[in-house]
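For reference, the chain that follows is the form predicted on its own, supplied as structure tokens.
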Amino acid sequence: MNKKIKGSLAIVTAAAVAFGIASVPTASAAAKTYTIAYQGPLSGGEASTGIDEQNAVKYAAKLFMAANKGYTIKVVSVDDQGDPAVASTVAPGVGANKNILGVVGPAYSGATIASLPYYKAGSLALISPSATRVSLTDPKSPDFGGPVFHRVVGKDDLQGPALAKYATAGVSNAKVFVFDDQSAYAVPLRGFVENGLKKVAGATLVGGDSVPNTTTDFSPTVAKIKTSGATVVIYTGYYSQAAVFIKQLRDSGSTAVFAGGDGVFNQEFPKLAGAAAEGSKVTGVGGLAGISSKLEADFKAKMGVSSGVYSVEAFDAANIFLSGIKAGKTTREAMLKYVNAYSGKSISGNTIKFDKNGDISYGLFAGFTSKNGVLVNTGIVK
């Protein structure tokens, strides 16, 4: 694809205008340096999910350079290791950097709730493009990001019964364990899968637990799952722990069908498991590939590597400071205004309009299947 080089600008091109951001550069345009930021786990052991995002944000970037001569874009990378604690620590000079016009995040729904007051104090928008707590956009919950916070992806009270459906499809009369990682993330999504399971015919909760996500020995709740009968195991943590959960309990000799959240949905979780993958169900949202392979091939050769885990909903995200930052809106009142009023095409084709408080206007999850050391699509769940 790179030795194409008509077939690339073709795709520069379409994906700019896509987006409303293409323009006619001219020789004589000023150079304009306008900066946004990316927050989420650069390191530690979710970094592979704020890598793929970050590289999403990154690409866009250097799209809207190629069809905006006249601009520089700068990106600034904000580590927060998907850890509330160190999210309090870095967001204050985020909040305090006032070139900064927008974040790309943060990316859990943990470190946002830690970031949210550095960020209502400097009037700063997030679009995050992963972060799916329900309480972010409930006016009523202290953890309320308005007017501040926006997401494009789904909220865990339609991600829970989906993948309560997704996880018992083929079992009959599922005898279901749920169990979750104490996270911010984790524990109400664990109430949205359990509601779930009542909406599905058959199914039975039959047990249930809650361990710290710095556990490495889950001898107890495989003892637990156990003695439960369990037929289906749901975990609505992340996925390093998954991986190290997963190989515990096939260690044990159960054959239960292990399913999780986005939060395990990550090409690593397989590739750190193993082989006690295979099978495994998560749900989760695809990659640009599940959109364009013309794009996916585009993307690689410009990032070296392929798109991931939230690229779509990260690339989206970018895209709206971008299209602000071409329209002008080049102050944080101004791209907070924009960013709430704004409606416009995700690259996947779907209208994208915040409502009063920052959700989406869509928000589908798929299913994906651990098959050959990959997790692979298997379609919308239902």
Second form
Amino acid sequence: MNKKIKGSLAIVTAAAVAFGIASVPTASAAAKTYTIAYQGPLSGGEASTGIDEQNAVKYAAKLFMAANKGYTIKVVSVDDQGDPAVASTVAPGVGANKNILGVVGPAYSGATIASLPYYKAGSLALISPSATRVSLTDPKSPDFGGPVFHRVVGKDDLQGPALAKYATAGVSNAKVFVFDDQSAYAVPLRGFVENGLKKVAGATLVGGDSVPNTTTDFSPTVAKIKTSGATVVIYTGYYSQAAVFIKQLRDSGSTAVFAGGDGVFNQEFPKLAGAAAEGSKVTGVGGLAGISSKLEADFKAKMGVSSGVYSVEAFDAANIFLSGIKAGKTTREAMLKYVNAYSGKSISGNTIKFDKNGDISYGLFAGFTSKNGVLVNTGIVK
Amino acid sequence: MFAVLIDQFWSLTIAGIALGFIYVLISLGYTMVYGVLRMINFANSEIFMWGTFGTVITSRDIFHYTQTSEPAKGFKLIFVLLCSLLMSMAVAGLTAVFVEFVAYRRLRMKGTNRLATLISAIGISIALQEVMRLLTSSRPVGSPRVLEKIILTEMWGANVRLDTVITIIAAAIIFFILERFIKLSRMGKAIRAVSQNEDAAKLMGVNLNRVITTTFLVGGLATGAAGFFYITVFEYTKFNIGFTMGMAAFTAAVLGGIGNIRGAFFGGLTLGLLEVYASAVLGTQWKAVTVFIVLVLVLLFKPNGLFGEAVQTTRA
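To test you: the structure above is the form predicted on its own. What is the structure of the form predicted together with the partner chain?
The next block holds the full complex; its first chain is the one shown before.
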């Protein structure tokens, strides 16, 4: 009996901590505590993306607290594993916890869709650093996230054509093979890439494939690429699979240009693929290091790790909420109004201002080429 | 539709056989345990995943190869590969024995029902996966290239690469040794005896616990060898690769007739070839559909799999 009570107490305490119900720490009674949340995959197969983004949010909170004495910012971790099924079980708790003023996230589009009903009901403002699915900001779609959903990242219908252009640049009469990893992110992006190819002079689509994202043996895809005579191969999927694939493509003797979208954009990609990655082209969003090495060094000193994917976006998103807190928007309704009317500078120097559907006006994708084991920024794809 | 298959037939076939042999070795881990305990070792997929890390650690941390270093040559190449193979086998073998001690033996001693062991095996497999996830911070791990993937010869328009040749030959040898062990050695005979009739074997003085531990060990060694070949061919691992490979190998075991060593052999090869051909002809999105339709059809007509005999009656 005793044990049981203890056990349930432990669960309640854990839940209180997890959802930020715990009271203000007494030691800093003068400081006011405000809570924001980060939602994304913090465990499971996609955890590295979420951990990278959450680090950037925590970094933003650290800088804010150092610059503004008297504020304590608590970042609540909401782990949805990037999975809609998990998201729909954690989102009700977040939606009901009125202490949470805003959510940076959700990181993934599918998880966003599953979470939206609870956040709309709770008027909880969301700013996603990385959910790029087009339907999220399309008022005609059932997935539409307005008025609570916002994002500080460009949509896939901008990325697709940019990727098509960047991949085929410098290849005359490019014969292009496009394949996806069957994920909710990659399949629509592949469609936008194929549409974008139609506008590239001389480029023809010669084939395609759709490979489950758990595949490690790409020999059938490599065989198709060789048969199609492709000179450019575009992959919409994630970096770990891309690294496995590019090795197998190069080992087969193919010299076709390899290109990938922002899912491949990760410095781990050239590290994993080694020499095979050399010359690969990737579209993505520049990280903190791409903005200034000083910023990256400071991040590493404060967080103990290097900044990762979408760190700029997560940092920008967190800063919007933090400036709202500073402006005294300490209820959800006030915060949501503030975010909807927000206009400010991104750390990359662009102006962040959301349109009525929650999109930002910019969303330019940069091109990166793998050189000596590092993805080097070659500038915005125009 | 068949253009790719015709154009690249031999490339696909060689790749399919190499993949098939990796399945063969993993499915031994399932089939051996099933043959003796009549229980599915759900942790085998994670034992495989741990095995792959044995090779990565050997080449990366013991011999200090990096992504940019030159591949090994001559005697050193053989030495490094052999050490990696043994390390993978040792890691997987010990993990398998650990699984037996923790998830099976204690429950068996207490006389619990089979469902309890099933759950404890699933439990330990999740634990093994999560531990590796924490150790690797959820990131994929690339293995340095120790073996240069030289194209040995061209056969009917297909490149025959050194890594696939080594995988096929060495995996076949390892399979043959294990098969002989089960067939001829005293321990192998004891394993088959337990598989036939546990109580009778006990009465004949067979040490049941030793036999079961050895079965797990042998299955683990084979699975670990598969981990080594996997790394040699794909040079990549991650904490969650076990599930897909384990699922495929388990399918191969069922296809061939679970509990049957020769069944694992033909099931693995059939599955490897079927996967690459189906992907090439129908598109990779149809791979799983094709494989499982074939599995269902086989089981409809031969409910015990292609070679539906069990370990106890295995003939050479």
